[in-house]
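Only one chain comes next, encoded as structure tokens, the form predicted on its own.
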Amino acid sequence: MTAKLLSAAPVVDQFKRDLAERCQALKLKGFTPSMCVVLVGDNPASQSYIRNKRRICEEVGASFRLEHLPADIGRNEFLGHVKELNQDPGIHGIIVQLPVSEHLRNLDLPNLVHPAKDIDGFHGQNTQQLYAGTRDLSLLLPCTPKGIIHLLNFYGYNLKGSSVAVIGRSAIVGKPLSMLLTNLDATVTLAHSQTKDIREVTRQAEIVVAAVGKARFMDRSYFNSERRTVVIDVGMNSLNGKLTGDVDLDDVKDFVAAITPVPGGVGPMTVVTLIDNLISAVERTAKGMQ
């Protein structure tokens, strides 16, 4: 029996339209939901993702704005551009764009951008809530964590009492993602390069999530025919010019349930929380000012 795919396409098909009401809903009030996106040089892949940013953003009706700053750009320089951002009551939403320039890596970037403008979900005041216990989806949490629930919960898979495997312990992923699953009631064990045996943490899970950033990390050794596990593909790897993921969908789709295709998957479910998040700060703006 061959795995059900998971594809992200109907998911955002909804979301989307439900973005483009609220956007609208707020315009209504006098709030154009606008995005900015700092941008230091000219990494191809970074340009990429920005269009889906921006092609998402217009097509739900919220503004786009890119600052573009040279990969050369001093510290105290780049500093004063996101300050300024911060500053800016017409920006709702801002992303700086990862990776920055190397002279630029040891600032406190997850920090740098007010928490309340913070729509990646990375500032220390957002990521908080989810120690706290948050389960919260309207709050400015991590984008792929959040989107990887609005996935499971459009196809129908119940978390509570669930057994979750995740693998990779990254801040971005892996760590806020084991969080948000633990405050919805999954029972989730959160593997990584130090595991011991991390093919027994997959076979005894229902659902696993691969965030390990290498390609077909994982075969059909990982997972037990008899679970019919549901597979979460994180991965965005190229392998051959081509993007593939974590997982080895040619060798386990015949062995697990269900897995989301890479690329198709976890992907657009990103982008599409972003944008999510980005409306989500303008509806607590425009509530805050009532």
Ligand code: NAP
Second form
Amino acid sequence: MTAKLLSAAPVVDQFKRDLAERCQALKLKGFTPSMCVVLVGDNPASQSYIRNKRRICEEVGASFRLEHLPADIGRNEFLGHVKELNQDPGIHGIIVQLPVSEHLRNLDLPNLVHPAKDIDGFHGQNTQQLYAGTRDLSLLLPCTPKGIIHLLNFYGYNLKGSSVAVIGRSAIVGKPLSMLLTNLDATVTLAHSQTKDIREVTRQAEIVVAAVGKARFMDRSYFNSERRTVVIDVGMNSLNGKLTGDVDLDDVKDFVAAITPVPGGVGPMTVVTLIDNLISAVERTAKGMQ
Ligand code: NAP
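Given the form predicted on its own above, produce the structure of the same protein in the form predicted in complex with the ligand.
Every chain and every other molecule in the complex is listed next, the one we just looked at coming first.
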């Protein structure tokens, strides 16, 4: 068996066509979808993520603005910028690009952006929908989990009743994903650094999501080739200067049925889902004003 590669490219192409149509429909109603990224300092990885966001935004016809603030900006001045954007009717989606400077990290960052403009889906009012059991992918939910569901749907994997192992319990990936999968009728095991035997969990699962943040953390010993496992590799690690996933693709490719590549898998799905959240946010505003 050689694993099928679950590339994001065809999913992203389909999404971009759909987003461009929705964007055009909004423009005809007088709304030009506009997002603003607030960047503090000059983190090179952040700059590269922002370039990708800008590119897709512009490709679908939405407008993009970067608010680039100095690394040593005062707390009040920083909060003032976000408040202004929250009140600006011309801006529909706001992202505070993480990481911010050390002295801003104890601010309540997930809840700074107004929930209706929170296209990252981190605000408590938006994540609360996950606890409440939502299955509605048009809500402003965290982008990486939502993007993973879109990718699995595109490739025709049935979540209802399937056993899924999610490795990693962060607030932006593992936890919201495990809730969304549960809401979509999967049976989820959420594992982390204190789990006694991760292999026991992953070898039983039909779908394994690796969100650990350690390059090539999972090799073939994590999989039972008879299970024909589908693997979603969320990891974006730098190894010898190369973007590398949490799963050792070369080692596992004959032991699993399908796997997302790194790069070209979950990463592009996250970005396109962010723009999907932007368009959804504007559609809600437009509806509210009719
Ligand atoms: P994170 O906040 O560092 O969380 C990592 C999780 O992995 C934690 O829950 C941790 O457990 C768990 N973990 C660490 N070592 C482990 C081990 N030896 N065995 C089992 N579990 C272990 O990371 P994150 O923000 O979720 O990101 C994870 C990876 O995904 C990173 O490489 C990140 O760059 C990438 N990422 C990619 C995208 C994308 O769009 N592709 C988006 C977001 C993140 P504890 O909780 O017990 O510490």
